[in-house]
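Form predicted alone, single chain, as structure tokens, below.
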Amino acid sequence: MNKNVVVIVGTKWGDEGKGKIAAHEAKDAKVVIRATGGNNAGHTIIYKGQKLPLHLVPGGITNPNTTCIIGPGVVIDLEVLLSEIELLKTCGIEDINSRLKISGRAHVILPYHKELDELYENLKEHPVGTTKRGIGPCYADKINRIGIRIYDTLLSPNKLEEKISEAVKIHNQEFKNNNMEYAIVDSKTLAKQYTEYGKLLKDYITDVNPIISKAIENNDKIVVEGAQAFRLDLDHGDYPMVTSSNPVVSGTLCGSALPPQALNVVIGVDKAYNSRVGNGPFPTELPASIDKNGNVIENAKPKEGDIIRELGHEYGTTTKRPRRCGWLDCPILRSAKFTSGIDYLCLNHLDTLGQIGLKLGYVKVCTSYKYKGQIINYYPDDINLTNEIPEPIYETLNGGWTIDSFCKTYEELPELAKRFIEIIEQASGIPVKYLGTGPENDDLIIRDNI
């Protein structure tokens, strides 16, 4: 089988910038696949000078000759994604009609699952702190086989209206339990809403293996850009505080509906800096004025987690969130990179860290931790049995850097940004074969020679 596959995945909780080599690597792709996740993910794609938030659309639906995938592993809100066609028209993006695929298979957000989401969020005592956008409600109805597909919303709204009807009998007792009587669901009307949204997205909605089948046979290039992270995984990571699919590269490929022998590089991506957004475990966590809902305190004295944030601009592209901010953690990078198969790590905010480090007098990165009184190299998955967060081992650098605009050369780099680099690369075992300068996706620095 031809292997012409790559597959772009976060490794630590998302926000690590896959926009950026994914609008590198689609340049010469035929098909570009958005394979997990809904749009509770997010990135921002450039094109003739604008910004273009996307959520749901491959950013690879900018270059003219390439196809566009929203894979059966994605959950759809049909709402946003109806936006995002429209905007991107706007915009004068070409042929998107003709371009854009959207699985059948792929399962629909309905009002409901938002309901259900801030529900399932307030009575919970320790929540996880989701975007609320109906995501993991939506997978579990997948799961419990009461989902309501893309395919679906093609049926006739009688069809339809029996369909959601099987699938509300539990919900509808829920909100009853829960005094949310305005959120209970009314079949009928939902399914011509529904149906109608069906009849515009009919043209776009097509059984992709095919096109898949014919890219692999062809030799032609997929890019899959992956959603959330590693550490995000349902199976792999900080479970519960977990997003509900997985963003590892076996799940992202099942989710693309591509076979694992046609996968021929994984690009890990990460930032020089570490962010999260929402609750879950941070080793490398810097202190903040953050509150216990997470905003910002206002008027109090900035301490290294403001500085990283500000500096780094970091609030979530979805939510706004101020993120939680620390050090670059390489025991995680190791652990991602046996869990994914990752063969090369692009390394994000570069010229952000030189600043912080300007701004701080010094830089930081964690190499291992202290674990139950040893020194180990890897993420334990046993925390929450021990309720001991692995306690980070740093190597510190004094000062920090600048990186001009015409640093285009890994040579041409300040020694300490350099230095920087060969740490992570050591301590992980992953090549550095990108490195992100600056906000623009050409902004890029590629080491040929790895």
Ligand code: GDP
Contents of the next structure:
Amino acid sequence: MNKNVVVIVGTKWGDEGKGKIAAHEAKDAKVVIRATGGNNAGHTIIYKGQKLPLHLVPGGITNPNTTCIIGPGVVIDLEVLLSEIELLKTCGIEDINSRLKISGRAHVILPYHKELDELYENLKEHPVGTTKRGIGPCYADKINRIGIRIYDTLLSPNKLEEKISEAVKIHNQEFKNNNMEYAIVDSKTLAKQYTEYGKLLKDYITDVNPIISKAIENNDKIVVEGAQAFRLDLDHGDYPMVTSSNPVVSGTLCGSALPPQALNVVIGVDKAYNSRVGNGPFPTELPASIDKNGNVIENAKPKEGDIIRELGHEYGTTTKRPRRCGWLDCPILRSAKFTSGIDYLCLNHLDTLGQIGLKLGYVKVCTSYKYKGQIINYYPDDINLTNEIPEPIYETLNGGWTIDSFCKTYEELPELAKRFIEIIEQASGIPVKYLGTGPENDDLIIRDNI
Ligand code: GDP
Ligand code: IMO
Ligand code: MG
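Show the same protein again, this time as the form predicted in complex with this ligand rather than the form predicted alone.
Full assembly next; the chain just shown is listed first.
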């Protein structure tokens, strides 16, 4: 079998800049696939100078020769998808009708999933801090075999109504028990509405397997644009503070309908500092003026975390929440390398870290942890049991740097930035092949000799 698949995955808690490298890799790709999650993701790409925050459609859509697939592993909010298609058309992106394909096996996020997401978060003593987009409840219905699939929106309203009625028997009871009468589902109205969406989307809905198998047969490049990231993985992340899908490489292959033998290269994506939205452990997190509801405290004296957030514009693409910020964590990279078989690293925001260094007078990188009295270089599995967050051991570099727009090779980078990259390569065991030096698509240094 031809090995023509490049998978791009996040290595931390999301928002590492996957959209940008995915758009770059898509330039010579025939097919780009989104495999996991839904509109909890927000991937920023720049198209003709405009910022495009995409939540469902792969960033490869900006390349006129690429077919973009929303794979069977994705959960889709049809209203969000329809407005995203409109936005892309308004931006002048052509042939969307023939280039965007939606797997009929993907599942549909319905309004009651969003209500349930809100309800479950409100009932918890330790909420996950979900995006409240209905992701978890939609996947839960899929696993309970009461999910509504994209194919179902092509049924008659009566047939879809039957399926929805079956699905909401228990949910309606939950709404009643929690005084949420307003959320009780009227299956008939919903079925009518969603079969209308089905009509609007019918040209995009298809069996994606023939497209993928033909691309493999022809040895055409296929790119998987991973969403979310390693530490948010349902099985390999910080359970229960995770998302409800498997964004590690094996999960993305499953969610794309790709045979593992076709895998060629895995690109892990990270930032030169780290960030997290939502709750859960973050060993290298820095203090910041954010209250317990996740809002920035106005007029407070800026702490290290606030300085990184402001310089990196670290506010959620999807929810606009301020992101928690901290230093880059190499032990997690080493664990991500193992779980996802990462070949190369794409390290974004090297420019921002330089500015952070100039402002603070130093930058740090976590090279190992102290955990249970030992020095370790991987992310431990049992922190829920020990209640101990691994203590970062840092290497510190004094000063910062500025990356000029004419700097297009690794050799031209400031010495301190190169030293920073060497430390990461050594501590993580992953060669840094791609370097993000700014938000624009061209702000990318590629080391061809790696
Ligand atoms: P994704 O979810 O992994 O695709 O990442 P997001 O789009 O949520 O967040 C990444 C943000 O960083 C976006 O606003 C990008 O435009 C921006 N970005 C990506 N790479 C770089 C870089 O190298 N430098 C700077 N300054 N910004 C970058
Ligand atoms: P991209 O692809 C950052 C996080 C949420 C929350 C947890 C569970 O843009 O990197 P969910 O709504 O999925 O049930 O929330 O997962 N989360 C992300 N954080 N980037 C993402 O995607 C995320 N997708 C989910 O913030 O902590
Ligand atoms: Mg994002």
